[in-house]
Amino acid sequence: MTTEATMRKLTAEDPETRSADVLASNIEQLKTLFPEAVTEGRIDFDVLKQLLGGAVDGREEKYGLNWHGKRRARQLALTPSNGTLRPCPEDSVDWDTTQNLMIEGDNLEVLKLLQKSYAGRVKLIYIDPPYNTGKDFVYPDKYDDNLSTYLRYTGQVSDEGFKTSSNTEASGRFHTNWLNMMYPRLKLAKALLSRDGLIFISIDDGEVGSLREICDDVFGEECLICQFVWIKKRKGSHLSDTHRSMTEYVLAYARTKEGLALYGEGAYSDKLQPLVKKTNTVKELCFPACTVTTTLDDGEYAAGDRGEGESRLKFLTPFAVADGAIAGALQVSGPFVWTQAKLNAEMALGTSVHLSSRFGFNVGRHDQAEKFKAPSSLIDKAGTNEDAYEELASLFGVERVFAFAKPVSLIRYLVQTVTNSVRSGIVLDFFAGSGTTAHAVASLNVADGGNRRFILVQLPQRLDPDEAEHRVAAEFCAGLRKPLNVAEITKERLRRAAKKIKTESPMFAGDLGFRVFKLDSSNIREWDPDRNNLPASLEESVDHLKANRTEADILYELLLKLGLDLCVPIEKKRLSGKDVHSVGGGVLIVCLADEITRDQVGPLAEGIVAWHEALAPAGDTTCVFRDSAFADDVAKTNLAAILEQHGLANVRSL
């Protein structure tokens, strides 16, 4: 060989082992558009302003929502995560076959970790975030290290006295705290949506104004679909002294204008649509010869003939019918919906015209199958809070396990408006709560034979049995011998909903399972020496992988960081006495054996090469090994050289 093959070692600092760097991606896009405005990786704003000319607003006072911390909240969305998602097959249902995900963790960190694998792939997002009532605010964002804050909050890292309280009006930054929580999450959520994807957000009067403004900021006010009003109660709430509250809102935004074009309750009926409308003024239309079909009896019809609707139509010319078609031009006076120009344009596109025996004109639009009915801005037939209460009580066998859940029928209605035509796609809910969104997706798949997937994210918020609002839920989890947190309720609902669906629809063969993952720190050890015991730190640093992590933990972190779906197929083979994993049909090949000697290098490499050739993946393959497994650098170099000789040049070690 002319050059020595190498096996580059991946560390905690490498981009391949971190979540997507949104900031770096933004700079690259600017560099492509305005290369002269980027110098040594930094933006020269003076040059950029010159290039954009009058499009830059330099005023200090401008229209828009601003609050203390907005700049830091925006920066928080751009900061990569150094966490990972650890697989939990023991908590899952149908781990080997399911395409659904349930992720425990702070949704800010999880949304960052999902960027490489799911950016641009999510069809619909529905969220029911905290309404900022002063009692439900539990997201402990910390700008310098949100993951560490989360690990302490959930008790995974010891920190005596660490406690996160609710966001009360006495805090002094009541609205500001909520905005700082929502803004970075919406920024990250937008990147996950497909170009024709949509987001729905439930909210009440308290923050609907602020939410709409930050959504205008994130998605663009031109992508607002509607501020829907949802009838949440049949009788109204008496919590207010001024009115009985019966409604909430659902804000709907499209990722781009492409999403606006595809949105609707469902395709229009394929039935012919009437061309006559009583309320219109009388117009005169001329239908060209051989363009009108009819159910009239064959024969000749004189001018002036009128049918049952004689006050509506008058035939100005005689016409003849043969074999269900009108041979000559037909001129008619009546209250038509269209003008002559509109009729001519439609017929040129292929729209058909039909005259019934009742003398009613109807049309079959050329694009009728592609058109969708726009939904009403009032959602009044999609279930209420009372329905949600009854659904949960029936599933769990006990009342008030989870407060303020949304009914399945509401989420099902919203999902159907986006995925009705394709009946597939990923539905994401990163404030999962009791898991209503997943229940709705599964229910809709049963109804129409769809194969929609769901991804849920829920913070494992601790349940304190000594607090009145938590007592029922805490006792419920304790009865199941599960940890006392909200995420356990989410998972239990998914299990029970699946059983209910199987009982009610035994012929349904669709996906009712889910894979559980839990947010944690990376499996890759960072260099953080203990100054009081430096020899021990040096010994630990030999292996970059943490000792308490499994092969599966490391494997799924690789999937995340290399941008592969967390449900991608994984095969395992025993090659030369070592476990080797093939991910995605050979796109990624991983061997995390603890020891690879010089003698084992040849047989192992040959086995990998043979398997790779049999798999024949379409794209390039990345091979990953445990760095500390190699007896020495010679063994590592020899393995890389053999693989490179057979076209496997992208070889890495951890």
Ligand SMILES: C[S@@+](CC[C@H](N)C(=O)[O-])C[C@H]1O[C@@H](n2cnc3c(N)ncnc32)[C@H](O)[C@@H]1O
Second form
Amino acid sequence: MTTEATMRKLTAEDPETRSADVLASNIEQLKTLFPEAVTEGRIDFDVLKQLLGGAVDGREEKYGLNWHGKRRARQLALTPSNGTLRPCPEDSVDWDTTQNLMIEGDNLEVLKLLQKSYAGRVKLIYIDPPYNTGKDFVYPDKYDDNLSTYLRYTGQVSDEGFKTSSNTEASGRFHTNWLNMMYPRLKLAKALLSRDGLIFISIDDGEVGSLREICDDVFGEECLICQFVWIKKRKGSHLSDTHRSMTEYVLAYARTKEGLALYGEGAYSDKLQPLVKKTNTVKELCFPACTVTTTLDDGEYAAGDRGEGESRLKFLTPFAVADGAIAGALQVSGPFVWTQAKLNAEMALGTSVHLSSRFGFNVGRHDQAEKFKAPSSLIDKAGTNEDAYEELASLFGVERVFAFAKPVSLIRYLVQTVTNSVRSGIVLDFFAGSGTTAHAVASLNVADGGNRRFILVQLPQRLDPDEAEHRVAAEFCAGLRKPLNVAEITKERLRRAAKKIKTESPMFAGDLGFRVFKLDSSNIREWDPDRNNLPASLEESVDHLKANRTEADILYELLLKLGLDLCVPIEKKRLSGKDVHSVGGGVLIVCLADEITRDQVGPLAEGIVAWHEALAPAGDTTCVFRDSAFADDVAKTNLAAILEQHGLANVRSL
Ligand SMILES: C[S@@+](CC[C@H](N)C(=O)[O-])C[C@H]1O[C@@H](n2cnc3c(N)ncnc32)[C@H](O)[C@@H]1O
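Form predicted in complex with this ligand structure, per the form predicted alone context:
Starting with the chain above, the whole complex follows.
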């Protein structure tokens, strides 16, 4: 047995144990672009300036929005989080199968924690932040310790002296507070978007000017798609002395300029139709030569089953892709909408068919370019606030549970404009409120058989039964015997919306569940030291997994810190008397048993090796054990050595 094998203990300094380090990744990107300007990990500004020539702006007074705290707000986005997300299956629906997430927590911390797993993977973000009307609550970020602020706010640790109140115009920092809250969140949100992704932000007259400026700063003014005007009311409100406010805005930005161009392609057009419908009987269709364009990579494709869920297709003959087109005839069997005769007639009229590569083989009819309809800058038929009011009242059976909801149809329209052609992708809303975005995603999936996923983030904002605008919601939560906070309303909305959809569309077999996670401090003491009592905190870290946390808590923290999707399947097996978990089909193997004796090392390692072989994961596997489980270093080294002999070289302990 080799003695060189080691089980590396993950420490607080390890990049593997932290949320994404945005600063380090920025430097890495600079290094790739300008290697000459980076020496020994530091930037040489003089060299960088030379490389950028006349594009450098050295003037003192610059164009753009500045406010007190901007520098700090930027820094806030760069500081890693020392929190985690704890799974909460008891609040969830269809925990084992769902791909949707509902996360309770302050969205700044949560956006940081999601970076490793979801950076560059989100297709669409919709947010409807507090509009800063002078009456709404603006979350008070604390630069030096945002997570403890949160834990105090939510009452998870003593909250002496911690006050929350609305951001009032009298505060003297009215716009500043709001901008400081929005800016770091938008920066983190951008990093989550895919290159063809986009963000929609609802806002009213009050902050639209400054929001547009910070979005120009964060996303680039060249990535602005449109400042859509949404007709929000059928009847005029009289809140202002100067005018009746009938509209508000939806600012839309693309993540990249390429994404901007793609927006048109996926844009809403009632002529663009899927050619596959889950409920149809299976037919065989022959697509004549040169009629199918595709986003599949160039190459040879074998016959066989492709696609996911409902849109599963069987390719009856092999085919080749070159330059985004399939040259030969394509024979496919699947639940098609058209017959062969209809297909032939359409082809004769010049209709082309597009085979998407995004999520399996979805075949959709692409309308002729000249019939393409880009979305109007006026959104006038996508529901109003009155609709939202009625929708919620009918779902909850009581009025005014949540005051500022958007109508399902508005968000559904926005989601459709982006995901119409692919009918898939992750939709994120990190100011979830009553959860309308999730409802909109589910209802769109029902309508077109898509499999879009959602991620919601909502603060468990306290509901005070003594405050007029909270009273109904607080009573509602109390009636459910739930804590009095807004996140409980969000989850209840999702449950009720799912039930309604099931009743109305009993044939729908798509995903109506959601996994609940809650923001908390790390499960690992060393990664979350008590700043006020460092010596004691270090002593306790002999077994540095916190005593009141479960194996599942630790397992999901590993998923987050190693950058795995929070919905990947996890299997559990008993191997020589120990619980062992395989995550994502063997990408991560975790055993958190309290004790592993020298005698148990051999059988346990062999069990893991055999399971790993059976799973045959595509990439490298990381194995993780509890550091304090081993009687001594010999046991640890032996285990690492056996695993290494069988190709499992990434072995870690906690
Ligand atoms: C205007 S509402 C969103 C309404 C939503 N579009 C709907 O249709 O129900 C804004 C929500 O953001 C939440 N929020 C405010 N600050 C937050 C923060 N720091 N983290 C997470 N949620 C926050 C508020 O609790 C509120 O529910």
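Only the largest set of C-alpha atoms that superpose within 1.5 Å between the two forms is called the rigid core. Positions refer to the first chain, counted from 1. Model, not experiment: these values are computed from the prediction.
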So, does Thr339 move by 2 Å or more at the CA between the two forms, with the core held fixed?
-> yes
